[in-house]
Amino acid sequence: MKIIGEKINGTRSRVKKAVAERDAAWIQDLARRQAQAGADWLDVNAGTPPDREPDDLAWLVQTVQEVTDVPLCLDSANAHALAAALPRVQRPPLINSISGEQQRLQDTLPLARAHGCPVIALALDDRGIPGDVAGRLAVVRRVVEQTRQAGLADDQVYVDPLVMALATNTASGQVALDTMRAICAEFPAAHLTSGLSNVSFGLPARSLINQAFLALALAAGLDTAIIDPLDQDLRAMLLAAELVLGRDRHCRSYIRAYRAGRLGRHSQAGQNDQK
């Protein structure tokens, strides 16, 4: 499974402070540690007001790229911010995100096409997030129709079925899993991604819930996820689940991780970054 490192996100108080103060060293340390932990992309989300976001996202892109060549995931619903950041990106990024919302499609798809970027596509539209599998699949069909018209192959689309918090609806995990299976059946070339930690929002011992959901989602077809790559317990569950599902040839990844001591507890540094 491919990992999108989630931690450079301006909705986190410490990241918000670093962006406001242009604390490049702090952002770069966070980027470097996620890259060293094995992230395949680094999510960069300024999380600032629309008028400031273009400058802030462009600064984040430049700051992160000074210390790592891991590809970026540009996380913004603001087309002006994406347009400001894209010329500064050194390697083709993943754009997070488009959806069935017509304005977002009209603003963002041309940018993805012009820069040759894959996109994350959310299973929501102008009416919100459908509550059932059929509704979400209908949104995904409409979005994929438009990505195809824009010249994006299905394997450039990372569909996010939208995992909602179990604390507010205990059925939300099952709906997301069933939606994943339906998407895999209808669009086998497309990828599946998820903001995995959403499932545990508002509950204690969140990493445990995230681990359980990750194992189930992998079996349902998930091949990419926005997660904390510094959460060693979650990474250990990922390795074990892929082993059980027959995706670890000769058990090599699991054994290498064990020998390297990477099947241990969540790092203290990672815990501190949650604040």
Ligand code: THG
The other form holds:
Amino acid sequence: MKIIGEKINGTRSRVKKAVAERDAAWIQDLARRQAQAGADWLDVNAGTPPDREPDDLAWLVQTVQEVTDVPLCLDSANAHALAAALPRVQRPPLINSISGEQQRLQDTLPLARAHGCPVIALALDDRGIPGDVAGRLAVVRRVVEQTRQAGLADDQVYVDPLVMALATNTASGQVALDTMRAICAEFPAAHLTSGLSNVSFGLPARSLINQAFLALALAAGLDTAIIDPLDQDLRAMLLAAELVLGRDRHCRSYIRAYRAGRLGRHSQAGQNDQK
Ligand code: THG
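Right, and the form predicted together with the ligand of this protein, after the form predicted alone?
Starting with the chain above, the whole complex follows.
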């Protein structure tokens, strides 16, 4: 599975402060740590009002690129912010995101095409986020029709079924998982991504919930996720789940992580077992 590092997100109060104060060193440390932890992309989300967002996102892009070569995932619903950021990116970014919202499709899809970027496509439209699988699938069908018309191959599209908090609706995990399976079956060439940590908002011991959801989502076809790459327990679960699903040839990644002491307290237990 590919990892999009979630931590540079202006909805987090510490990040919001760093963006407001143009605290480059603090942002760069967060970028470096996620890159070192193996993130495949770094999400950058300014989280500021629409009038500030173009400047703030452009600043984030430049700041992060000064310390890492990891490509960016430009996280904004605002086409003006994306347009300000895109000329500054050094490597093709992932655009996060388009959706079935008419205006957003009209404004953002041409940007993706002009810059040759893959896009994340959300299962929501002008009427909101459909509550059931059939509704989400119908939205995704319409969006994929548009991405195809714009000349984007399906493997340039990362479909996001949208993961909502379990704390507000205990069916939201199941709806997301069923939507993943349906999308996988209908659009086998498209990628499947998710903001995984959304599922645990408002609940205690969040990492545990994220871990359970990650294992189930991998089985449902998830191949990319927006996660905290610094969460060691989550990373250990990812290695174990991929191994169980037969996606780790010769168990190589799992064993390498074990030898490097990256399986946390479980590696200790393992050593004791062998005595
Ligand atoms: N889909 C897509 N993009 C997305 C989301 C999605 N971008 C934003 C969000 N959802 C994914 N990113 C986050 C980032 C942080 C958290 C959750 C999702 C989060 N942070 C904790 C907090 O702020 O309390 C903990 C942060 C910390 O201290 O590390 O929960 O669904 N396409």
